[in-house]
Every structure is written in C-alpha cells, then in structure tokens.
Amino acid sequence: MPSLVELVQSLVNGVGIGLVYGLIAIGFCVIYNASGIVNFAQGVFVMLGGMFTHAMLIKLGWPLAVSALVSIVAVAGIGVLVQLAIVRPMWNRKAPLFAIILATLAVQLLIEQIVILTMGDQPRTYPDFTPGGPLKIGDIAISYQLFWILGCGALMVLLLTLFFNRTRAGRALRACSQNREAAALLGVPVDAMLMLSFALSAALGAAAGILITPTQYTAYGVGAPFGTNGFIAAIIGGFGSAPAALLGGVLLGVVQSGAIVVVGAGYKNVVALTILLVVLLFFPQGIFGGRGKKA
C-alpha cells in the first residue's frame, strides 16, 4: 500500500503531465470544432517541438527563448503544410471525413520516418528552464519545470479564450465550428480558417513538447502516446471547450500517476482506457465541457 507521501507526489507529477495532455487536447479541439476532423497527427507536433528545440538549443547553441519560439513557428508552418498539401485537396474533393482522418494518421507515420532518417532515433532532452531545484515541501519534491508548465498552460488557455472571443479571426473560426456552410455564405473564408486551425493546433502541440521534454525526453516515437492521451483527454473534458479539455488532461494525468503508484506502471493505460469507456458511456459530451460550448 503506497504511503501518503507517495500518493501526494504522484498527484503533483500527474498535474504536470496532465497539463501537457490538456494542451494537446486543446489542439484536437481547435481543428475538430473548425472542421469536424480529428487530427491524429497532433502527437507528432509534440515530438517535433521538443526535437527542434533540442537541436537549436544544444547543437546550435541558441538561447532557450529563441529556440522555443522558432520551434513553435516552424511546427506551426508544418501544420499549415499538412493542411495545404493533404487535408485541403481531400476536403475540396468532398472526401469522407474518415478518409481525411486516416490521412492525418499517415502523416504522423511519415513524419516519424523522416525524423528517424534526418535526426536519428536516439532519445534526447535538455535542462529545466530554471536550473536548480526541486522545491521541497516536506517530503514532497516539486520540479521548477512544473511551474513553467502550469504558468504557460494557463497563459495559453487565456490567450486562446481572448482570441476566440475578442478577435475577428477567432469569431470567424467559431462561426465555422457552428455551421461551416452558413459561415461561408456570410463571407467567412472557411479554407483560411481551417488553415489557421491547423497552425494553432500545431503550435499548441509544439509548446507542449517544449515544456515536457526537460522532465522526460523526446524521440521519434513519443508522438503516438502523447497524441493518444491528448485525444482521450479531449473526450474526457469535452471537445467543445478549451478549458474543459485542459481539465480533462489534468484529470487523466492525475489518474494515470495514481495508477502507477497503486497498481503499477503496466496498468496506466488500462486505467486511462477504462475511464475513456466510462465517459463515452455516461458522459458522451465530456465531463466538463460538451459539444455545445465552443472554445
């Protein structure tokens, strides 16, 4: 039986990884609400954020802030490229959404192979943003990186909320999520909004990868598990709301961390998938959000 200290420590760790899941989940929500597409390449954006930042920070010697910013912009550009080269042609040909979703999965596999060939298959990491630590509160250790994850996560949700509610582009994106055909008749550039949704989603994934890499590692294969957990978090929280998706990620992270302490690491994914099934059965619109409230 785990001690109280172990349980509290797992709770702290779970909040950190859960916030990252939440950022990935918001990326899923942005694209889904704009187009109805579930972008299964979302996890690869997380991997690319960490990989690009490592290359610029460690190999090129660039400052952390510059490396992170350039990485986010570069990954957002890759998201736009995916939309222009893969999604938009299929969208314009009226391809079934199922086919487009499968195409995004193929994009993830393709990018993973390109990363192996160009950057190698070895895991890599870089130091915490703030050196030193961890912060000790009794027997509980809190990494300084957790505060970065918490602060940046809250800031990004706030900025997204302001973007969707206060800017013309954000309101246009919300209009597309409500009814794309009506939005087009009202003069909203639906194709441009879909491209913007992919850029935002990729940028969020990259930011999540940059924040989590110092606490773990990044490698070509981390995209799939991060993408899967982000997708589960979006379903738990609700695809219609960014704050709800973030809360879904935190809940998933805390439950997974608790499962590792209580029943063992091998059951972490079993617990996550069990929660997913329960939510789909009893809360099909998510626990915290729901389809009716847009991000």
Second form
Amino acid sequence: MPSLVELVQSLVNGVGIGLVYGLIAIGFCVIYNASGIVNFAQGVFVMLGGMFTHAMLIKLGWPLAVSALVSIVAVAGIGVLVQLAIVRPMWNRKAPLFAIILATLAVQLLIEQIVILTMGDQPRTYPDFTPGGPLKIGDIAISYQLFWILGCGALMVLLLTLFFNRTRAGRALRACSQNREAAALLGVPVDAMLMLSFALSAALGAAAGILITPTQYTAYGVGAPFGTNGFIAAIIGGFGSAPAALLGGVLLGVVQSGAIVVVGAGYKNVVALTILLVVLLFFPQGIFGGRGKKA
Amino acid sequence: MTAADPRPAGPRDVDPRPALIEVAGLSASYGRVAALKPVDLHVAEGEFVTVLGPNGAGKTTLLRAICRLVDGAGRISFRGQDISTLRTHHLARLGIVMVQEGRGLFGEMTVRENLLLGAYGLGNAADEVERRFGQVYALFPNLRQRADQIAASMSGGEQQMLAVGRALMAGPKLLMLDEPSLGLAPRIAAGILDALGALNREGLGILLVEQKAPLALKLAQRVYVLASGSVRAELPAHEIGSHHDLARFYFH
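Which structure goes with the form predicted in complex with its partner chain, now that we have seen the form predicted on its own?
Complete assembly follows, chain above in first position.
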C-alpha cells in the first residue's frame, strides 16, 4: 500500500492535471452546446498552445506573458479557421453531425502532421512560470506551477461565467445552445456564434496547454491524450456549465493520479476509460448536475 | 378599422393600404413530398390576416418558408424589398418576427433573459431596450412579476405571453404566429388573442396561423384557407360564418 504522503502527493498532482482537463472540457462544452458538434480537434489546440509558447519563449526569447498571449490569440485564430474552412461549409450543406465530427478528427491528424513537418517531432518544455519551488509542506511537494494553474483556471472560469451571463454575445451563445431556430428568428447570427464558440474553445485549449507544459512536456502527439481526457471530463461534468466541467476534470485527474500510485502508471488510462464507461452507463446526464441535451 | 366598416377585402388592387409582405409562388418540399404548392399571399400594412387550415395543410411550412427556416422557391418581398435570398437572422432586423409553434423559448433562461434576447438586434441601446421592456410589461403584467423566473417553469399561458413579448422586444412590423393558442385553456388563449388585437389596433401587421377557427376569426380582417399545401380560398373574415363553411373549403 502507498503511504499517506504518497496519496496526498498524488491528490495534489491530480488536482493540477485535473484542472487542465477541466479547461479542455469547457472547450468541448462551448462548441457542443452551441452546435451539437463534438470537436475532436480540441486536443490539438492544447498541443499548439504549448508548442507556440515554447517557440516564442525559448527560440525567440520573448517574455512569457507576451508568448502566452500571442499563442492564445494565434490558436483562437486557428480555431476560427477550422470553423470557416471545414465546419461552416459542411454545416451549411446540412451535413450530418457525425460527418462534421469525423472531419474535426481529420483536422486533428492533419494539424499533427503539419506540426511534425514544420516544428519537428521532438518533445519540448519550458520552465515553471515562477522559478524555484516546489513549496514543501512536510513531505508534500507542491510545484509553483500548480498555483498558476489554479489561479488561471479560476480566473478563466469566472470570466467565462460573466461572459455567458452578463454579455449580449454570451447570452446569444447560450440561446443558440437551447434553440438555434428561435435565436436566428430574433436576429442572432448563428454562424457567427458558432465561429465565436470555436475561437473561445481554441483559446481555452491553448491556455490549458500553456499552463500544463512546464509540469511535463509538449510534442505533436499530446493532443490526443489531452483531448480524450478533456472529453471524459466533459462527460463527467454533463456537458453543462463551466464549473461542472472543471469539477469533472478535477475528479478525473485525482482518480487517475491515485491510480498511478495504487495500481501503477500503466493503469492510468484503463482507469480513465473505465470511469467514462461507468458514467455513461449509470449517469448518462453527467454527475455534476449537467443537463440532458435536447435535440 | 371598425366593425361597422368592414374593409372590402380580397384582391390586392382594391386594398388602399400598401403591402407589408407579398408572397408570390412560394413552394417548399420535404424530400419528394410537396408540403407547399405555389402559394400567393399578402398582408397589408396594419392588417390582421389569419391562415386557417386543417392539420397538415402546410400552414407551419408556409411560415417557416417565409422565415427561411425551410428552403422554398418563390418570391417574397417586404415593403417592396426582395427578401427571398436573405438568411433567417436578417429578417428580425427588417421587422419580420415569428413566434414558433411550441413557442421556441429559451427554457433554461429567465424571463428577463428571454426578453433581452428579443432585443438582440438593438445592440447595447439600453434606453430603447428599457422602453420596450416597459411596453411588454404593460401588455403582459405577469411577465414583470416573473422576470427572474426560469422560462420553462412557467404555465403554458405565461410561456405564450413570453413568446409574444419576446417577439415584440424585436420591434416587429410584421408579427407571424404559428398556432399560439395550441394547448392553452380557451380563456387563456382568448387573452393572448386579445393582446394581439390590441397590438394590431396600434398598427402592427399580423399573420396568424390557426387550426381553431372561432378564436382566430374574431380578430382577423382577411382569411386564407389553406389545405393540402394550396390556398383554397381568400375572403373577408366576416364571410366565414361557421365551421360548416370551412369544411367546404378544406375538402372541396
């Protein structure tokens, strides 16, 4: 049996990675709620956030804040491009949803290949945002980066909640998620809202990638596992509110992290996928008060 | 328009008022099934027009084709402007607003949020938005009391009031309604229709689709009878005396 210290340590690590899953999950929800599309390219936004920031921070020597902001804006732009070039034409031709979802999967593979060709296949990383650390509490080590993840994650959820509840565009996006026809009849440009959802979702993914890279690494292929875990977190959260998705992510992160110390690292994904199946079987609406999606 | 002076309804050329909306040869189909055979229809400025017809007559398709929610062929002009190729979301800004069958509310949002979305086209013109809130609350005082309630938690009648109120927030010139009395107790439905009558007296053009004739005929100035996707008759409302007359149109 692992010691108490190991368990608490794994809990701390799990919260960190779980928050990142949560941010990715929110990205899934934003697009899904606006359109019914599950964007399987969500993972590449995470990967690109880390890759772009690495290029600017390490290769170009730009300050971290600038690198991060430029990366987020650039990845949001790529999200918009994916919507304009692939999703919107299919949508307007009334392609079945599953065809659009498959197309997003193709986009994921395509972008991965482009990254290999242009940036190489070597993993890379950059230092924690705040040098030094970890913070030691007894035998428990808490990386300074975890505080960045916590702080930025909380800030983003707060800003998103304000956006969705207090702004005209945010309300219109929620309206599209509940009844696209009614929204269009009131003058809401549903196409533009779908584009906005891709921009937001890509920006969230990029932010998640930028935050997590110092604790591990980034490379062309990290999109798929991050995307999968973010998707599972979104399902646990019920594809509803941002806080529910974030909680779903934390739960998944903690359970995965616990599984690593209890049964070994090889079981990390077995546990994650088992959770996914259990949730789908017994809590098809999600655990955290998510809502059933009406067609 | 007073009851003592029934407007000579019928062909366009005797109507003194300019056309608000003119639909010419509008057809629509679902796959190979023609839901709407070429239909001609118009509503004059300030006119209250009702489209009656049995279930499956194509009434809903007619409204959806006008709003570009289903693809249709034909010409639609609004105050002389060809709008046949516009997208749905452009119509609200011109002043064409539809209350869908089943109300189409944003059920998980509050009454106030639903109304705010009605005013989406106003941008952030807060004064005008507040003015319209005042008008809608004056027409439907219940909505003011329930401003912070979730729309789906209200009664059917209140939901229909909200659907109409939300459409009014968009500042329509032409309000189209798809069976607003469906599923409502007669007294409640009559209340909604009275409100529509009041709006029409203030000059709002109304195109109402209904299956139940008596309620819908009380207010209308002119009636189209639709059956099997075609216009079977166009006549002044007061000329339709009974269900018996209607049945004649439906099944002839």
